[in-house]
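The chain that follows stands alone, in the form predicted alone, written as structure tokens.
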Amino acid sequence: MSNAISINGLTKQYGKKVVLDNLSFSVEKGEIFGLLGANGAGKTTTLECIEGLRKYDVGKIDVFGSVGVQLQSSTLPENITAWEAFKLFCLWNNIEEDDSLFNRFFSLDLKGKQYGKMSTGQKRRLHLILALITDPEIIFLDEPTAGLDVEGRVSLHSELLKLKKQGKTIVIASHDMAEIESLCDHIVILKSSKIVFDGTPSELTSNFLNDINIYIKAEEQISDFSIKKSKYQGFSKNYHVFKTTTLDDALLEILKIFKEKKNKIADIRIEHETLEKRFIEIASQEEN
């Protein structure tokens, strides 16, 4: 698959401040990326240097193809409507009007909603709307779901997918671990000007010590275990809690114990670890 986007050697200075420090990666085509880092880590600088919004001192940044913008911080006139803001975009670019985009995300009642009387959720979804109007091949993202309801949410990222069947690239940029766990196909994440990781959701949490928790809850409490597999955590709210990085193992060698000794259980649960848990150990690492 070939590549949406290239950054090789992205270093951005102010002053003697390092914000971005030697960045080098490629988004795909077709792939929603996520770009993530604790505040001040430099991931709307980044994108604002893809997009072409601010200089940057060294390096080389290749886009191939048409490029759409939510930014994290963006206004309209007060008193403008939803329906005119659209309007007046579509005129911008010399595109006719197109009624199903906008009400993909707005309900008719909401077209002559002001601007300065939307809430944080609509104006989010008006921005979208905006930076969809040209049907770009490349759709940045910084964080699209900030202010939205739940159901707004599971909605955006619905609409995220679709766009991404119709080959779509999009970059997010979100401080939402879950969004970018079941949105993303490969993530940068940035600490202190510089990349950490770059890999998929699935390799960051296996590229650790992977912890696994099984959760057994049985008939009977069992207090004393003699396994090599797990280490046993005790028991909590009717489970008994088990640790291992060998979930196959360590299955097999608890359900023999159980087995052995006739306690019938009644449900078995099993925790990995989360992109969060991951994400916040690596932000929380003393630097070297």
Second form
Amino acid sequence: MSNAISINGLTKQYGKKVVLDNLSFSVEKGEIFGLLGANGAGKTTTLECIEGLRKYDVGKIDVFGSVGVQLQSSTLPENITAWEAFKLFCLWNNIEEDDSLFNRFFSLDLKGKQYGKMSTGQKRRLHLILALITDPEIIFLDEPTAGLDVEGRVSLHSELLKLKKQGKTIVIASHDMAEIESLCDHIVILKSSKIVFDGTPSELTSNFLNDINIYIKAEEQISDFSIKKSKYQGFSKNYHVFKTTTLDDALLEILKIFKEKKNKIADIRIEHETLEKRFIEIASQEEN
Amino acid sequence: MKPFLYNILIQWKLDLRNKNILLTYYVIPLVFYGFMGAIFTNINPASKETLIQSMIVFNVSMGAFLGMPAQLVDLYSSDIKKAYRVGGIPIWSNAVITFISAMIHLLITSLIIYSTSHILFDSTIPVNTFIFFIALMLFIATSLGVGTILGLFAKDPSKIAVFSQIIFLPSIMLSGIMFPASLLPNAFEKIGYIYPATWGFKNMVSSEFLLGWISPLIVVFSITILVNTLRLIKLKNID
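What's the form predicted together with the partner chain like, now that we've got the form predicted alone?
Whole complex next, starting from this chain.
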């Protein structure tokens, strides 16, 4: 698959402060790419350099395709209506205004609603429409679901997956780990202006320790475990807690012990490491 | 051309929905005009001779220095600029469209004053209509040029109010519209010559075309075009 975006050695400084430190990564065509990082890590600056909104000092950025941008801190005049903004942006881009694009994200009943009276979610959706007006090949979304209700998030995620099916490349900067985990094919994590991870979400959760927690509720509490495939973590809230990296073997071994001790099992719960937990781990590792 | 014209139409609609704009372009100047026409001309009947010109100077100065700069600060010092840039709307368009839109507002108010003043307050109609309107257009354009500089350079809406007043108040007090400039101390009269309002008033009152009076407006207008163009080029460049 060919690249939609290629970044090599991207570096930017504000005075003596390095805000982007020799970043290199690429985004393949047709993938949903997530840029993660805590506040101040350099996500928005990276995106703005790629979008051409910000100059950079060193490095090379190649963007192969037309671009649509939904900024994190975008705003419009308070008194402009949704439809007026849509029509204005269409006309400046020599595009006929298309009801169907507008209606995909915004109810036609709200055409006349003024920007200043819109909810945060409605504003985000309007900016997304404006980003899609030119039918771009690459779509940049900075915190796209910030301020959206559950229904709005589900609907936006579904639309993003539809856009991916159409072959669009989508670049998302987000704090929402669940969103990144469910949508993205490829992620880069920034920490203190540097890349600390570049890979798929599953690589992030598996390449490290690949921890799986097994919770077992039984009739009696056992404190003495002689096990090799997992590590006993203790008894918490009526559950025996085990940590393992090999689920099948560990579970068989644990169940065998419970059976041997004739301790009847009432409940079993298995929890995989989440992207969010990994992200926090990476952040704290770097700090330490 | 179509997007440009539609943008002017949109700007007009936005202005008419904005209470502050309606106040500075229409309500306050026209209420002040009504007040001055009804009361001041009775106290000082000689003021009828220049009521149209003085009220137009007040109207234009108010719109150009107190109204338009705040609109430009809203557009250029906020994330609207970014949204327009990524949306393919040229950075210069907002300044030019706001300028044109403000010019139409100020012309409308000026025409209301011009057309009603004689009927309502028995004021004197300018002798030379052609020179009056040429002077009016040039005065509006120059004042808006100065207002555009204020709006494009200010980064903070609270600061723009102070800078605007620094130009607006002397324009009203030193231009000769409230009382003859010759009554002012010599130094103040000379300071008054810096302001476009002084030359706008002189030219609109004049019955003949005087190059010495019209040229200050042309010079200031030319400077504002140059400064605003350079500023827009700087704003176009990315950080």
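Everything quoted here is computed from the prediction, not taken from an experiment. We call the rigid core whatever largest set of C-alpha positions still superposes within 1.5 Å between the two forms. Numbering follows the first chain given and starts at 1.
Note to self: Once you overlay the rigid core, does the Cα of Glu220 travel 2 Å or further between these two forms?
What the structure shows: Yes; Glu220 is a residue whose C-alpha shifts (by 2 Å or more) between these two forms when the cores are overlaid.
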